[in-house]
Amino acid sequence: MKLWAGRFGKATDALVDDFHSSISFDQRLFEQDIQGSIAHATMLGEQGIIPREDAEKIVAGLKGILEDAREGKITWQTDSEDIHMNVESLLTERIGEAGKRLHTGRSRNDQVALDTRMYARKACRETEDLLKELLQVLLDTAQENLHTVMPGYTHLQKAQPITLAHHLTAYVQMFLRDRERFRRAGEAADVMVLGSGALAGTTYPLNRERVAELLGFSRISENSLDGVSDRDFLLDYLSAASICMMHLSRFCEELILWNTNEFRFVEMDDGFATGSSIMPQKKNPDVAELIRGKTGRVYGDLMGLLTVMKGIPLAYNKDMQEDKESFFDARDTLVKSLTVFTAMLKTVTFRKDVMEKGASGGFTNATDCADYLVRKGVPFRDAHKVVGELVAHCLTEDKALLDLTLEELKSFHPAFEQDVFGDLSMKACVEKRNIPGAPAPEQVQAAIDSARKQLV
């Protein structure tokens, strides 16, 4: 019999039992549910709301259930609907009448909100740790490549020379922002809502601050309606997860491109690639492609919950049961993606020689050539025109700027002198960009040092 069956004259239809039940997915909240119940029962006993001996029996019984659940000794029952009813039914079965007092001053509405917040806090901390590991790999790789010159791109066309370290630290900045977003999402989840009841609190003299203390929450909710109906903290997590997956996807897209025969900037490790069932020469970057594909899945989780929440009147509605599958799926997908991406990145071989050769093509030093003329007193717009004409000439002659003689350069503008050749080397082009945020090794080293401090 359902624990709420007193008002009903007949049992629910078997189809409804299956459709209504959430135990298939919310069973992963068993630790949070039991820990929350232990704190609630402890407070009930301390407040004299239930007899202290009953509170002690409840706590002991819950700890036994928690231990058994961790060891996989419990089979959760569909006819008990959800993890909350499963735990309460099992508790009463084990300790008798005292178990029926557990739900005093509590509703499943504030109970599920509490459990989900506890799980979300844990998920945010977990994601922060995974991002820290990824950032350390990125920073170590950048440190090793302070002087590895490569072409920078706009519109997927070679633009200006940079270093691999500079490129990698761009992603460092992205993932640092991701880490901060998960920190804020964790703060949003760090609100103890138990005591909100179904929607209007309770007549029992609950000590909500005591429950918050026992569960490690920094504060309690200030409105019971909002306490049971708020899922913004999950949307914060899903939004952060979507942005983080977008960053992973962008990085994967570049690795996929760089792994092609056309680029040859990287070599993917055999352990993180697959072959073809028909083409024996193939080595496919499937891990990177899967992460790129799974990004859309996490976007879907975010849009799904936003859509569920958009038309729900206060306070709790059964629609909100749909929050957990989206959240759990996004969390699982992100954790797997971060874990495998970090492992893959550790094994990538960056082909420095090919990168440096690539930087020399495509007139990546054209801007520096214009800047050279500016330093000789030529207005920038005039210098821009002169270098554009030089590039057109080089394309006709199948030459690079550094292949031209001084006489050829002077035929386009008399300001060119012998020192232009040293000024247009790839090394010089990078090292001259020596302002904060630019690719000069000195500046990239400062960026690496700053990022490391943020990870402490």
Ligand code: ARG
Contents of the next structure:
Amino acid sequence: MKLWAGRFGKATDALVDDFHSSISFDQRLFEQDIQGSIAHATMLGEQGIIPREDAEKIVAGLKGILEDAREGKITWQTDSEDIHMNVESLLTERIGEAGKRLHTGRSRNDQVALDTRMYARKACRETEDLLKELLQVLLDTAQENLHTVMPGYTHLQKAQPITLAHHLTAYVQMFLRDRERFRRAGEAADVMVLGSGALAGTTYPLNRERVAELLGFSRISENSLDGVSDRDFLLDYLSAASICMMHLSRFCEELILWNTNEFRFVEMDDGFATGSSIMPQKKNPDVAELIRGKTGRVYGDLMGLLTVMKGIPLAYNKDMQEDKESFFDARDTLVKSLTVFTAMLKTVTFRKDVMEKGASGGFTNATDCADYLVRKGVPFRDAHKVVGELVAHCLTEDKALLDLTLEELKSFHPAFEQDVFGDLSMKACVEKRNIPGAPAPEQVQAAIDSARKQLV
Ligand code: ARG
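Given the form predicted on its own above, what does the protein look like in the form predicted in complex with the ligand?
What follows is the entire complex, opening with the chain shown before.
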């Protein structure tokens, strides 16, 4: 018989049981649910709301269930709706009458909100750790490539020379921001909501601060209606996850592109590529493609929950049970994606020679050529025009700027001197970009050092 069946004249239709049961997916909250109940029962005993001996029995019973559940010894009952009712029924089965006192001053509405917050706090910390590992790999690779020149792109057209370290530390900035977003999402989840009851608090003298202390929460919720119906903390997690997946996806897209025969900037390790069932020559970057694809799924989780929440009147409504599958799916997808991406990145070979060669083609030093003329006293707008004409000339001759002789250069503008040749080398172009944030090795080193400090 259902725990709430007192006022019902007949059993729930089998279709309904199947439709509204959440045990298949909320059983993963068992740890949080039991810890939450242990704290609640402890406080009930301390406050004299239930007899101390009962509180002790409950706590001991719950600890036993927790241990068994951790060892996978419990088969959750599908006819028992959700994890909360499963644990409560099992407790009463094991310890008898005292178990029936556990739910005093509590509702599943505040209970499920508590459990989900505890799980979200943990998920945020876990993601912060995964991001830290990824950032360390990125920083190590950047450190080794401070002087590896490569072309920087805008519009996927060669633009100006940069270094591989500079490119990689752009991703460092993105993942540092992601880490901060997960820290803040963890903070949003860090509110203890028990005591909200079904919606309107409770008549028992609960010590909410004590429960918060027992469960390691830093504050308690300040409105019981909001306590049971707030899922912003999950949306914070889901939006942080979506943005993080977007960053991973952009990185994957670049690796896929760089791995093409046309670019050849990277070589994927055999352990992180797959073959074709028909084309014997193929070695495909499936891992990167799949992360890019799974990004859509995490966005879907975010949009799903935003849409679930948008029309719900206060306070709890069953719609909110739909929060868990989106959240768990996004969490699992993100954890797997981050883990496999970091492992893959460690094994990627960057072809420095191809990158450096790529930097010299496509007139990536054209801006530097204009800047050279500016240093010789030519106004920038005039210098831009002269170099544009030079580029057009080189295109017809199939030459690079540095292939021209001084005489040829002088025929475009008399300000060109012998020193132009040293000035326009890729190395010089990178080294002269020496202001904070720019690709000069000294500046990238400073960015790496600053990132490492933030990672402690
Ligand atoms: N399984 C429910 C959920 O996940 C628990 C809360 C149910 N509360 C209720 N009054 N039906 O949201």
